[in-house]
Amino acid sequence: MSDAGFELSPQLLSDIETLQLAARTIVSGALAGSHRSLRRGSSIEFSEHKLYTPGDDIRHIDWRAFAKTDRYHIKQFEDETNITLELLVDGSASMAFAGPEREPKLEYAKKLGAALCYLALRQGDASGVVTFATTVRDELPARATSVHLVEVMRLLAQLEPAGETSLVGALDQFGQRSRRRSLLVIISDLFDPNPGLFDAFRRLAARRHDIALLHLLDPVEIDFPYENPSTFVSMEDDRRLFVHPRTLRNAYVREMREFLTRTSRALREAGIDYREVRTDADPAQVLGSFLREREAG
């Protein structure tokens, strides 16, 4: 099977179907007792009028519209107007690293994105992917049709892990090229040394867009709970330590817990939305509590 010239395998339309489905359950899970808006807070200023679509609140339908046009007009308000969810997703190698017994970061990562893109479709906001590694890698223009959710599960299914991480200059491209202001939803482990990636996010804010960064690591990455002599490999580079983990573990730990203070602080003074998630947590109990305090605002 075949779409726009590119060949549909098998394998291909069974990744796009998974990832629908796990977007389905992570949503579903994540919206039980919650309301669903990625937005923050709420406003009652009204804006503009859009087409009625299937799941709209009929309490918001302009009757006098409906009068005139013989059509229903969905009467929205300020914080509903032209959103759009721009969705930035580190598909560099480090994000194929898993912990025992559970899947790779990139995995995990596609679960959340193709959530997050499922429901602001779902709410008829317009939604897009952008991928990255060394520099942007794939991008995927923000739509708000039905049939975009199969080319952002496609873009997601397709992705796999290599490269290097530059989250700042992915971020620096999205903001020269972006011209409106967007949620945009980051999904990286961050592992980027450059000492200018706060100023990246400092420099994205300043134009306005809201930012949210999901920080994603496994636990393993934060424990470090080896116990054995071992040579631990770069994932990104051609780095090779053999150590031996115990003498290692306190001064490893320490440096970790004060590289996750240090980047909480420094991103939430710069307005980001930042998250640490781990990858034992369920997708959907992640989805709802960032849903629900973003709501909360």
Given for the second form:
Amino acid sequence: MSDAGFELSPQLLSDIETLQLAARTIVSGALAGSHRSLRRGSSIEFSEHKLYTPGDDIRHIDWRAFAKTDRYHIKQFEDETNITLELLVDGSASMAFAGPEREPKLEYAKKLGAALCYLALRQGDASGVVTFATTVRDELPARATSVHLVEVMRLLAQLEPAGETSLVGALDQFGQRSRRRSLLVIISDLFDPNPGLFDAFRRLAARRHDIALLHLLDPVEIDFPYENPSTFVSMEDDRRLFVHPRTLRNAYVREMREFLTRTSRALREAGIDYREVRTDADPAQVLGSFLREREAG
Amino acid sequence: MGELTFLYPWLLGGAALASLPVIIHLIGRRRAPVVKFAAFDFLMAVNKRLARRERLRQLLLLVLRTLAVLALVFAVARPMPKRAADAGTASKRVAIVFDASASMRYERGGRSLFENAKRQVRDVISHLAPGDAATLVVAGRDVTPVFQAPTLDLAAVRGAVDKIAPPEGVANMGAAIDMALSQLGSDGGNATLVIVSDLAENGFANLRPTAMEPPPEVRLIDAAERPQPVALPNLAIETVSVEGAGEQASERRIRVAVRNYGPEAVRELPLELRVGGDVTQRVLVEVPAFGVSEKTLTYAFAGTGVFRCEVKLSGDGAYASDDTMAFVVEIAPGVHVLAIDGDPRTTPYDDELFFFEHAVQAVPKGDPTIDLRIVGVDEVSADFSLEGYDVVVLANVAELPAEVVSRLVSFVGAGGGLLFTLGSEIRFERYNALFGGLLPHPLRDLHKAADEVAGTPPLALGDMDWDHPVLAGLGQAAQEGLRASRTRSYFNVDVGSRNKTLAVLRFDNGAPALMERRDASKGRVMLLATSIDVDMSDLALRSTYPALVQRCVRYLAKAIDASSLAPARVGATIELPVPTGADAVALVSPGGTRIERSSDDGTRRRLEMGPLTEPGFYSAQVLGKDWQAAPRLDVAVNATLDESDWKPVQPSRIAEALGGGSGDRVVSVTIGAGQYDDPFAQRGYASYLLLTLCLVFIGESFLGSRG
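Requested next: the structure of the form predicted together with its partner chain (the form predicted on its own having been shown above).
After this comes the whole thing, all chains and molecules, with the earlier chain placed first.
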């Protein structure tokens, strides 16, 4: 975590305020007329024991466990368990892409991520943020304090697009560090040429994380509406390509559709909540839809 | 295709422009907009898969665009086959003879041959290549060279064709061809003579051999576009003659000859007689192929006077000019004659007017009457009236009351006719004193030609003015009768007088025998220098005598037929008789053109008028004191038949006439447009290249749209 030594410049403060305001707006829009949480379903099932600490409700002391271990254990149930939101945001250079008169994907991701963290903290859940490109770039451990929200916002606001996407490395790195079951919300354009991408998701899912992937794409990346001969430049390296877009459009669109279908199928089979998000969609609607469907189970 | 050459080879430098598409392609690639794209890997993958096909498409597009530029450059450089005959000069010289004669008015399929010919000439010109030279000679009424030499300005030649005047007249194709060949010069290489005509044989009568070496190529283009060389169907009124019908004075027999110039017989063709514009008779005629049929119409004219008539063929519409023939018929009125007998006798045979009376009364059946009254000189008192008479004859009258003489002067001044005949009663001094103001010439003395003592024979008649209306109607037999007459004595006249006088008959010694005074007075006066009976001459015994006397009194009464003025043909020059007292005559054409001729102080009997160029009726006028209409001299002019026969000329005949066939010399004469049938051979291959250009553009558009 790189929270030490940074200065709150006026620009950064402004960015944080803007992001926070956007998060509130998105959340209020998403929760309009209802009360939703990030929790998946509701439960009264026993979940785990924890050592008694002063202040815990003595009604929940497990006396059987006390008889066996001679220690006070408090029984905890599922619906009482605080969830931990781990937000993984792709900060690679390709996330800087923006279609005409639209904001870059990264800015969209920041708003969406900030809204999720805000929602979690408002419900008393801890939330952490991890940004990555080739590897994990910055990490903010999950906490449930109100001050923590400012930290989240600052991290997101400071995030600049750079580097090649290596989602596989980032996921594996994150998986090795996290020991606690969490709700992982990954926001990325998935432009990682590594063929082991789906395996990385599967490995992460095997750790019993509740994983949701918000696959962020600009409509231009789907429809490829260019007309005139142009030189296309890669955003993550130095490659260039002169093409007549009209000659390639049909094949490109077909290729992209197949990729999306393939990705969706593979990830859902791995138990991952996959969602394709276009940056021309209203973030509030995207979040609302996400919460509704999770609540429905 | 053969060897190629270019009309504008310097334009081939434009082929460098063929590199333009490649340059544009490369520049376009360098200046293409740069787009940062996130899903670049997808783009790469797709491009890799389609790269080969796309490269091929781009290459094809480049090739097509380069071809398009090359085709355009080559087209404007005007490639064409190199003519073997050119030998360094690609130009061709063409002289076009355009037949604009009246026969080109002939209509086939709703279009005249004239219109066809214009189209054909335009077609010939349009098939000439730039650099070729052409000239145009129009053979209409006159042969007109439109240009003085072959010109490179083909547009000007085309414009001249549009301005050719409507056809008229008789074509002199020989002169036109001479003129056209002279414009081509002496070298016939690369020279072509194009004759656009109805190819009527009549027009090619005056061809002359050409001296050009080698002879030019001659092409005949048939304006009638006949698939076979056959005569075109046409009927024409060949002649019209008018004669008395023998029953009534106003009745005439009109004989019409219709000729069929076509190869098929014609049946039941309507023929109309029109008098004064009204159809008065309609009959049907049958005319054999290439034959003549004669039809006789009998018509009684209403009253006397001059009638304008036409006979017209209906239903032969291809060439209307020769379907009508106009003519003038004069129905003369009867004549009232007063004869004063200066030597009346009880014995009829001895009477001065015995022979005259019988001659006048012998009017042929159907001729207008002559009403004769004879009075003795003693019966003529001072108050004797001349009213009601057209002619007065003073036969051997030596004396008359002065009042009567004065009345005679008035009578002649008012248009009456007066005939003096002499005899034994005449004393010339007294006669001159009494009638000097009326006589053509004063009398000088009595000349006794026959003298038995001296052995001199009587005089015969010598010079005779057969153009004079009195004599013009007499035939050959009448001439012989007049020449056989003998005169023993006659009065000499003083020809040195200043009177305008015309001798109609002369004795063989040159002395006037019958003379007419020609001055401005309205009436006519004639003098017979001998007796009208047999006292001084045996003229009265000759068979010609009755006709001569009748024509004489009719002439003096201005009632002689003018039908001797036969219908004229267009282009003809006619001789118009000068009426007594007229100083000039004029003819006014149907279109208003006036032809005026002076009679040179009244000495000329006939005046040449013409050429008469318009068909229709020419109105006559005579100048006395003023110009006055003279309908008796009206002239009908009809289209010539020289242009009525469309029997086609044979190319071999033209070739021979132009000098072919003499020695090894060959003049090539063919019918048709010949090599002009192949437009590309003349225009070069620019059209092919432009067509290629179109196909290239279509291909380029197709390939471009596929992108």
